[in-house]
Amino acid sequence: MPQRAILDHEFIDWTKSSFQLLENGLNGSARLPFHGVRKAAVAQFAKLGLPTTRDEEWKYTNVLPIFKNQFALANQEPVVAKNAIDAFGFEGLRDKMIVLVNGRFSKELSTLAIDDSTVKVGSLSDAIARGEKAVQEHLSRYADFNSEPFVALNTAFTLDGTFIHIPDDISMPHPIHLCHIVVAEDAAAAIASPRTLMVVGKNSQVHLIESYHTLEESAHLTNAVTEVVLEQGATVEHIKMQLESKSAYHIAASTVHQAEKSCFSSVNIDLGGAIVRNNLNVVLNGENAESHLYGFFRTTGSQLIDNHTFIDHAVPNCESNELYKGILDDSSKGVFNGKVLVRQDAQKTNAFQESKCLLLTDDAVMYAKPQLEIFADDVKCSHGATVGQLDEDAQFYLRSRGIGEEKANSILRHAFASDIFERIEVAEVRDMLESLVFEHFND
């Protein structure tokens, strides 16, 4: 037998009775709606196997490595001092952060307090045991397990997570800050099953940033789950940041649906990870809708990064537009497939997309596929990739003004990744990453 098959079955057995595990701690839990969803999802992961390179949509992202790990289910108590984190917040946003650690609600390290009593922001765990209504209604509509392994993975192992509802005609006065962290207190390699649902009612505006990290440099999975609802004329920010260790692995799907004349912003940062995959799903299910996804990342030494996007223009009159950037150093590898489908009835779209990446050494290699499918007739879309090095015109001019060859090369990488902070309009957050990422072109 092959030694993938083997490894695809040990995974699988292990997932059985790591559930199995889970399911007898979960006491009176076990009997609420939810449980029957988790059984579904470790029943279809054992269907579907870890997925391989002779996956079209793994086809230059290998797994493999990831699962030569030993594996245990993150403790979902760990001991985290408060100081511990304060370097995770932004300068004037410290007092409006979620934290979540290995993938659980924390009341002792949070510090966000909401006074208005209609907006719910906390446990999604208490949500599902109080029979939220927007939970019962949108909690695993969206991100298919049925298809998707990690999802289905994350799905059998979501005990916890965030819960965000924000009524009709509310504009959150500052942003709701996620902040995940993954701790291993053993040998084994942790896997942490973050989860998110957020639902925003209609005309209402918020800014949710999410970023990730770790407290020590061990190795450990994070495999999240993020859920996004915007109703009529909702008007949603997502800032996303990856800054675990290089030795972690981050897999991300990310669905979002959009109803008539919402709008909806991403900002996708990478920085850290050896083994990173993003998968965003945008559903712009309502006339009028917009959708416009950022992303920026950068890699070094063996890294490899994967961003894969998926539009749906599923009705007419919507507009997207998508420009990811990516900076690749030393021998890694970065991926971007994006994909744009505009349906039958979807007249009146347009839809841009374009991906851009430099590559600063001859090992470094990048996988560009943008995809269109239209199957409208009065649409304007266009889609590129382009991949190069930096301008040599733009060296010169700075070298001969005294500035020398490394910080020269800094200026550019920096002028290169700008526009996509640009896009970011929470200044905390916009300023922190600029900073975080000038520091890396530096180094």
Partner chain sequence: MSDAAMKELPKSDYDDKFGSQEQQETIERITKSEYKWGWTTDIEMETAPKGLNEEIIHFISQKKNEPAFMLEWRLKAFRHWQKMEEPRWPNVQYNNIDYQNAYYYAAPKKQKQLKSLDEVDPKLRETFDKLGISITEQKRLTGVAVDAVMDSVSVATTFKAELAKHGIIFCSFSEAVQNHPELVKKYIGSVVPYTDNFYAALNSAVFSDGSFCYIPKGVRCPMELSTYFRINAANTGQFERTLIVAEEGAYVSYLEGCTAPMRDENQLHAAVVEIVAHKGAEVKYSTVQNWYPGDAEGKGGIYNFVTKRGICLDDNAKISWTQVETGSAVTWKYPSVILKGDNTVGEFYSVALTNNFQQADTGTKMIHLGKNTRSTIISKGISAGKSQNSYRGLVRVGKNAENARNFSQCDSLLIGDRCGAHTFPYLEVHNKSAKIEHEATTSKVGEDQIFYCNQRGISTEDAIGIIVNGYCKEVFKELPMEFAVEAQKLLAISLEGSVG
Given for the second form:
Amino acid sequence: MPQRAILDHEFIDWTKSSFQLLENGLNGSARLPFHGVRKAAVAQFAKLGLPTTRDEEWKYTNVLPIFKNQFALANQEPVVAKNAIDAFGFEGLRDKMIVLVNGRFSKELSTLAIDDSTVKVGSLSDAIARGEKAVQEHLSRYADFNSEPFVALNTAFTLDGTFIHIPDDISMPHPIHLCHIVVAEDAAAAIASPRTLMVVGKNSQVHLIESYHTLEESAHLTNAVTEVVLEQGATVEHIKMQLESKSAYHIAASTVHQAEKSCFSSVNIDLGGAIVRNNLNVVLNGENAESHLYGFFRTTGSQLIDNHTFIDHAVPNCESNELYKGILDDSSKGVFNGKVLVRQDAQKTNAFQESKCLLLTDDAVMYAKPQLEIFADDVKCSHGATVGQLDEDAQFYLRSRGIGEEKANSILRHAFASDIFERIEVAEVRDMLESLVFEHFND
Amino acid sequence: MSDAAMKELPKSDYDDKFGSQEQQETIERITKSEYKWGWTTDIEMETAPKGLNEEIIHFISQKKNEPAFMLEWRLKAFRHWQKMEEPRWPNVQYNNIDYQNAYYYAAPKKQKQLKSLDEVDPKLRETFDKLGISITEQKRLTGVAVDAVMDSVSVATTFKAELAKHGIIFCSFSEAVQNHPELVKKYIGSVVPYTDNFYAALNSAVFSDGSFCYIPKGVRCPMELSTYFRINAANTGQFERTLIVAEEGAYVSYLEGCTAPMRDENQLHAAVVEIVAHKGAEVKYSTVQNWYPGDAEGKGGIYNFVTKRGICLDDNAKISWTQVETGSAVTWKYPSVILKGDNTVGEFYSVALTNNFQQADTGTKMIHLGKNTRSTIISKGISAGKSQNSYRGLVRVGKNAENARNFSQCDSLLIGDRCGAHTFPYLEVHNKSAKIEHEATTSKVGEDQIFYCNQRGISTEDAIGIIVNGYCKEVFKELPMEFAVEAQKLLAISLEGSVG
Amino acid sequence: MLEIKNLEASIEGNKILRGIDLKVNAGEVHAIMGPNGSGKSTLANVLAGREEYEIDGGEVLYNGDDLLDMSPEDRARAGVFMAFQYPVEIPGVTNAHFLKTALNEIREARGEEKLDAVEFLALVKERMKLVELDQKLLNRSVNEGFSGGEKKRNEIFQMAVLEPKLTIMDETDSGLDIDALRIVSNGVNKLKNPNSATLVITHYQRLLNYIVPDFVHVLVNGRIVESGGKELALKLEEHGYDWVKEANNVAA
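Switching forms now, from the form predicted on its own to the form predicted together with its partner chain, please provide the structure.
Let us now look at the entire complex, which starts with that chain.
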């Protein structure tokens, strides 16, 4: 496809020149070791280029339309009114917000104040400049820019983001809410490259909420990378909510590294975006660790939402549980690709995966590809995938009690989604989602 | 497991991994079993020169006295093949195949035209007798008509006259080209076009024989039809082609079996099977694939790259694939059904067993196009030794396929911890009324199950045989009785010595 | 109230009902008995409006209206209630939400005011006692994780809340132990009134000791072959179904 190649070259050229601009603006921080990583990443991106639908991992998601736009690196310091942010906060958690504008930590807009001097929540760029030990140890160690083009792109343009370090034996008394907003000012579409690194120490606990919003309707690209490290016995709930405008593009890679006895649970909610791709990679690298991955998406119009998850059981005696659900309307498209790898040493693994999708129209399309790759024999693994409609028996039962067909369907759809929301531990988020999605079903 | 392989593990490790002494011995015994069909027949052969070019294709076509349309089709396929790349997406690894270093035509030399089956070269007859496939009708398998194919050439077809009474045509592909060119011309490549994939293109260019079967309207074939494939010659690729056409309301059950000698070099088998089922027709196609799998070190064995596809052309047609795959070094095979007519049914039942260094990437494609189409996929993968076993399947529901139903169950059983089981199902749904369900599980032969059997006086090896056969029962019950018994035995033999 | 005339129905091409005639008046309890496969459950499902069944002939009048022409929800709103043999589990929908929605839809259809949360809760609490159901069940998903007995009691509880005119009990006694059977029957009996009718479908006479029928009909091979008073049920209990089959020349 020659058209494809031109676009690819154009975009790679754009990346190189944008990187040059970025480098020129770095001043002193270009001497920091992390800049070497950026350079390696930009070179790697030039090698990898944009993925095409001929790549197995991108078979159903064509990113081409995104790059037909003229892009510009997002303005690093746009002016955003404080009250504009309020709408994105959760009732009861508005003072727990870290706000990132175009990927950049905003001290003015953030409301979270941490009393504990050992807990660190703040600007990633500051942490890099400080030479923070945890940053040196972990940043860019898990998100693989050698094979993932969009991770390379993010890494090349990582200027700032969020750094969270919770030392050992601390149970955070409240959730941390990272609120990402993109503000496009020029005609050119903005690319924001937010980066998050969270390191959670031994036996510590935290709930992290990442929400993504658009201030004004624009065809921007959010290309986010999040790395989460769980040390021994750590417990993390990571809620990611993508609520951007229907013309936004969103590509996100979350990479999670778990030590023994740690427990990670992820809830991934997608309601916005024109083309959305989430990669969630979890490595279970210590025994008796467990992971719970939940996801829900609801698409309308011509949205495309693609969730790729990869659970790597590298050691024995771990457990993973996964449930993804989607409801597709109009001519939207959904993709679920869930891979579970059980390595040769990972005996006594329990891995369960399920995906369920509802198609509401004949123009909606669902592609599901659940995969198991098993190299150990003493394991219990299963996956299930269903695509279809609401349970007919349940529909009949509701109708036989006098509930009209439309209403019965709306109740069942809501129940279908609630199944995921109920698993969210942060009540403020759960309540907000329940009402948000309820509106969706009654429109 | 071979002695050499066992040496790789320090004794203590070995104990840990494989448990009790008795289980160890069983594992050893099972992995050491010999391939029992590995002998060769010494018979005078006629071969084309090594290599592949247009001249060879002219040679093959000429040898077979083919009409012009066949030669043209072959040449088109060959030219297309030259532009294609060998697929690398399957989850298998093998050395590059040198397509120029193989013979593309090998046939047992014929003395004269045969007047009856009794005139078949005694050596050939012996060969098939030894394989348990008698081509003299007196000693026939009860109620099974056989087309015996050795090194790409049909040797004999039994019961032709009996079948002809019903208007059924069952003969070698070469004979069909001579006697029924209009049927061949109409249907060849209609389900698997030569452009379909690399191996299908190669087969289309060089196929030398195979079986042809035509069931006329309303006829229920009175006996099982069967093709037995045997590779004998060295350095020869086997490229046979099977075409089955079932007219409106017809029914046929078709069986296929295969073996090959033990040779150190890998041999390529790239076959194509096409099935056309017209309105209300039903075709059942069963395969017991037992090509030479290579030795315990992974040396030799057949590369089995096969394209099998059926089309339910019209309403209420049904195509059912059942396969028991125990042989071949590398298998790449996805018997598929295109459900074009309304109310059509596609089925795929598969047992794929890999041991030692075998690799299998097999599964099916169910393409739902018509309304109220149904498909069922039951796949049982068993991996032992150091083998890799993959299920790869596609269920696609087209935009106009109202009320499509699919149920897939893909289970994997691992025996030992040096093998791998992989599941790659693809679900593509374009219609909201579809109901698609896929389930997959991975498990092992439970120690408690073995113990339970032991306690009732059953040896560990037999217990594993019983348990594995039980695991495959859903598939075996789809096979014709005699084949089911054969398949069970084959499974036990292939498993001999592989347990953890 | 209910008049079934020569009703014929089939599923997936198999003829199940071969001409049923039955008249049920307000205040009456009718029992339909019959061996397995005689068409009892089909009759119940056809009356409730299950779409898989095909109506091949005949008609069903409910208070003079063509019942077969109504959607399942309209039947329910008109007062037809089926106690299911196998009540379905609906994960994610709480009993309370489910029942409140149903009740208010029915009330709306009847031209009554919708109940608010407080009124609804008061009603529900009162009716729950009737079937000795634990209030905690209200906040659990519909039938999810309920025991067999709880599911059946939940059916009768719903009936108590929705106050139907015609109740069809489809093998409500199956899978019930003696205590649950007593609770369920008590509930049904307490709800009985001169304006409502009940159709009890059962294989065994057992349930009829608790819910005493005015009429008993024997269904064999898709037809009512014998009708009588409650003594007929006892006769069936004693002699089994074979004598009815023989007496009516029906192949076993």
